[in-house]
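Listed next as structure tokens is one chain, alone, in the form predicted alone.
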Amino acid sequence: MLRLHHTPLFSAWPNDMIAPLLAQSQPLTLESGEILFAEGSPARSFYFLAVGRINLIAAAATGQEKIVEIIQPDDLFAEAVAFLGGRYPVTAQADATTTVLEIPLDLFVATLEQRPLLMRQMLARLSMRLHFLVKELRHLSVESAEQRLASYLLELCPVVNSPAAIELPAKKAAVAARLGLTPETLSRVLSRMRKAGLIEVEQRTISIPDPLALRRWAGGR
């Protein structure tokens, strides 16, 4: 898992530092659907995602769950808890055959509280997070449907001034639930999107002819 040393978190940590927290990690393997931690349980563990994909869900007051974030290979997530009380905050389950690195909180802890200098990196990492969700939670509030989704898939879009071709991270259903979107939902906007001239679709690739003109026709709505 050398790719590790390749994450925010860690690129700044030296081999000698490192390799403790390796040597008592472990890969874990779960097929599609499988639940990695639920929400509310005790954490013991954060991970790296090496192969697959990871959605974290929350469960709303309704009862309804939530795609909160989609993890992506070479990210790490859940390694907040080491700051929140020892629980997790959301559920973790695989959407596709998935291998993560599972990494121990307690030796991750005991490292940083020796040195200053990681922990205040951490804060940095989480205080990022924050600022995502808070931005997050005002595109679900105050966004329209086609606000939203435009504004995700120019998030992926690697350029903003030339054609660009993206591929979605999950299934159609794990986006929409992603942006608080329904399935149908989803897929009328991103019709209306293609009449529009301002996209094609091809099963989850979506090309983008002109990034400026979608992020206009979106500030529109």
The other form holds:
Number of protein chains: 2
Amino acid sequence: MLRLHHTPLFSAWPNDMIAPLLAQSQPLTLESGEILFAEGSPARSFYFLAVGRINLIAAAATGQEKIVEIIQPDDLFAEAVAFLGGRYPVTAQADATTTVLEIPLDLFVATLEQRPLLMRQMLARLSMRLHFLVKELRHLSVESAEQRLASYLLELCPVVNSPAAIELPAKKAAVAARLGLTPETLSRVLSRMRKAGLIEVEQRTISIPDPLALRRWAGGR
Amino acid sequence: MLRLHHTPLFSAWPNDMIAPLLAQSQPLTLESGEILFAEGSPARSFYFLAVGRINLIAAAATGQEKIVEIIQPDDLFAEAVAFLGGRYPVTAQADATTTVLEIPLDLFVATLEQRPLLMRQMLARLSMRLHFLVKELRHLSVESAEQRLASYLLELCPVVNSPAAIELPAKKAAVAARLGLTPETLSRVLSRMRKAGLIEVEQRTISIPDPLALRRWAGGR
DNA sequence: CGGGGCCTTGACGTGATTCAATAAAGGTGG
DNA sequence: CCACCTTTATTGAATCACGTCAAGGCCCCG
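Swap state to the form predicted together with the DNA from the form predicted alone:
Full complex below, order starting with the chain above.
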């Protein structure tokens, strides 16, 4: 045990504050497709993703779904709801066989309150998420499918000025939903990029010989 | 002086903590169209809007603009950037002759850190904004123009089960940008709603005889 | 009276979705 | 290891929502 200590949020926590939290936490296993929590249900825990994959989904009345975020192993999620005494704003659904650690919010908050420094970090963390969402908002509203996919791929690139081979973090349908597209559209955009010589696609692996060229290409659409 | 005391954020602050903050703050007046701060510039202050109107804008490379939020008098804004030592994620532009109070972030943060209770409130506030943005994300990505406008109007309704007359908070072009639409589309949707007998439009005033009917109508599109 | 925002309306173009069919990949059991 | 079935991905054609372009109306203010 436990990679939890190495998350950005907990890395600064002294061990003796994490221990009681862990004592009250429990691992949960989900099969692919299972719902961890549903949008609107009261939030009593947040989670650490140990193995597998979780999609955070915002659904509309029409049944259309948008993936707000694809959670990867070693990520914490849903911790930001704690301070509203709140409800989950999204649905969390497993996209593969998945194990999460369920951590009770009340103890977490109580611990935070004894340590202004930790609070400060938590604020920074929320602020980061805020920026992330504002960026998402921009992507969705003023950018084309090409631009959205290009930004997304470029974000996955470790460095932007040399060739990269990246791995899509989930099946293409999920990536499409993450980008606010249909799987069909994603497929077409990928093939346009391929035909333009900007990327190579092999299953979930995408090679980008020149990321900057990709950015330029997407800029003009 | 001063309505600042009555904002959700400051209402719990003791006067003697607000006073030094005010001493370091100064009023600023902007003409319509003037930029208060630009996206990406370093954030040293946040603001209280006394009179006028400010649009928070996220722009894309193509020049397209999305209004993230329309700020109204007595609102605080840009306070959430404080904890990243950050840069403004959006541009703030006056949409009318406007006066704001410019409050230095460093002193604000320093004050917060001495008072865990205030920090706790700040966390709640950020959490709220997070929920707001997630909701926005959903609206933008999985809802039609009709649904977006309907939700928007319904949010402006004080009560949903009795007739309401609401006032658009800005000129229609700005509302359109807020909803991620063009002015033309907004106009058309409004007129569709009017023809369906769901609303009456008179300049910026919109009467909704039956909000629930509006919600149902929008549900099926 | 005239000019300039602001809003509306129409005709048209286009990017993305939808529907449907096919192909490829992955998993399972014989 | 291969046939079989399911899931996932691609491709094409038709459709649709929304955006773009352009023209005209309204209202306010000089």
